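A single chain, nothing else alongside it, follows as structure tokens in the form predicted on its own.
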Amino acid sequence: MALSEKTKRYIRKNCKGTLADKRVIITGANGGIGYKTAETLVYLGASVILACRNPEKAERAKNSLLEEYPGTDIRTMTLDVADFKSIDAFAENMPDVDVFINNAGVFHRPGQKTKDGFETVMGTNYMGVYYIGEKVLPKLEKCGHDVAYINTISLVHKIARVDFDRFYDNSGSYFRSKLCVARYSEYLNNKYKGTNIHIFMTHPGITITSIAAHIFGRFYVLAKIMPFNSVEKSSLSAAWLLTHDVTDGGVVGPNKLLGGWGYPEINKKSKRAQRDIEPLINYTQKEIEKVNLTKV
């Protein structure tokens, strides 16, 4: 389904300028917020690469976009964020880009594990995002132009806790994974300060998706009659960020009631995301080293 006229009017009024000279990679872009993010950026003129686990779904998403925007530069690449070997292959073949958006993620996969042996939610939403960053950012740092690197977090990171003794517990894994991504983003912002790499975070607020249904449970029925965001409205954060002057390390998300819904603007960072970063990075590096040792 094409962007609504209301959304197009919003973009024209609030996302001034063009992204015609920008090439963007979006992970998990074959559906949901990732697909709509790709569409908003295509509408602004960007060339887009849909980096997806399933090549057939990626091609269908590409063809759907081309039907609405014929002649646009839209490509696909295979990337399974839950598989380090897939990430290695993707990073090896990744072209030069101006924007990289980590959007892919999962919710509530009890008892499942990634190909590298991690609990699936933490292994995909955080360990995979961390591993992607460590593989692609050194390459992007050498490209000779500015790069916006955007990690997708969630409001629920504000109520999460990281306990290394229960790091991979199914209970609370989605919440915990998003707090880890927020802390990793802060780590990256400090690491790449003064370089061509500019780290940002976006979040969709409370969006009417299957993930929201899992989070709210029985209250999801109430959520659907509240003024929470549609998938299309939540997809606007990246377009807004890329057409505004946002300070490195900034967070962009909805502007109503603690970031729950509304149109995007700069949000206040949570204190929880800015503390205990070093222990998390040390733990993550050790966990990934265990996986790398098994590859030898």
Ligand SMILES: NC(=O)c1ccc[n+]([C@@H]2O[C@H](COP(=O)([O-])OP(=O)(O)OC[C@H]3O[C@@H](n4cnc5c(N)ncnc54)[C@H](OP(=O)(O)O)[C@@H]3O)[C@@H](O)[C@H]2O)c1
The other form holds:
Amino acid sequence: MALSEKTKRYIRKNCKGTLADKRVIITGANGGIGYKTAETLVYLGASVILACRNPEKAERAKNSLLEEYPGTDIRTMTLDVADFKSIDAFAENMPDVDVFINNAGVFHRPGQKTKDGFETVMGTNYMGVYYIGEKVLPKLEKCGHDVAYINTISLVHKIARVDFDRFYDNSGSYFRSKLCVARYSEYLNNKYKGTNIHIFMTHPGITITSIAAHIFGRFYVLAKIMPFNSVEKSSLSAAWLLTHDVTDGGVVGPNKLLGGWGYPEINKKSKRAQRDIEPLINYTQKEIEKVNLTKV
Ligand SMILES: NC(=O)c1ccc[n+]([C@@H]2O[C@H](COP(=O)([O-])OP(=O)(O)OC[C@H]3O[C@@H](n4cnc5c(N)ncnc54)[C@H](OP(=O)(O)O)[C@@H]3O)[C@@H](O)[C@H]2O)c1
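Write the structure block of the form predicted in complex with the named molecule for the protein whose form predicted on its own appears above.
Now the full complex is given, and it begins with the chain already shown.
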């Protein structure tokens, strides 16, 4: 479905300028917030690469965008964020881009594991995102122009905890994965300070996508009639961020009800995301080394 007139008006008024010279990669862009984010950026003139695990879904998303925006530059690449080998192949073939958005995510996968043996929610939302950063950022650092690197977090990171003895427990894994991504983003922001890489975080507040169906469980029917942000409204954070002067390390998300609802603005950074970063990075690097040792 095309962007509503209201959203187009919002973008014209609040996201001034054009992204016509920008090439953007968005992971998990075949549905939900990723797809709508792609659409808002195409509307602003960007060339977009939809990096998705399912090539057929990616092609459908591309065709649907092209139908709405004929003549625009929309491509697809295959990327399974829950599979290090897929990330290796993707990074190898990745073209030079100006913006990279880590959007792909899963919520509830009890008992499931990724190909590399991690619990699926932590394995996708955090280990995958971490490994993408390891592979993609050194390449982007060499490209010689500014790059906005955006990780998607969630408000729930503010109530999560990281306990290395229970790192892969099913219980609380989504919350924990988002806290880990927020801490990793802080680490990256420090690591790339003063370079061409600019690290940001966005979050969509609360909106009813298939992830939300898992979050709300049997209350999903009720959630659908609650006045949450539309998926479209929750997908404006990247468009806003890329058309405003946001300090490196900044967080952009909705502006009402503690960040749950509303239009994007700069959010206050959470203290929780800024502590205990070093132990997390050391732990993650060891976990990744273990996987690398078993790679053929
Ligand atoms: N909805 C909310 O209220 C909310 C709140 C806070 C944060 N977020 C975050 O926003 C992001 C988008 O979520 P959403 O609400 O739009 O959920 P969604 O509708 O379920 O979309 C998730 C997208 O991620 C893709 N994906 C999942 N696993 C993947 C993998 N291993 N490799 C590549 N792509 C993968 C999915 O592809 P398939 O179609 O192949 O499954 C889908 O395109 C997530 O990071 C989520 O944590 C959402």
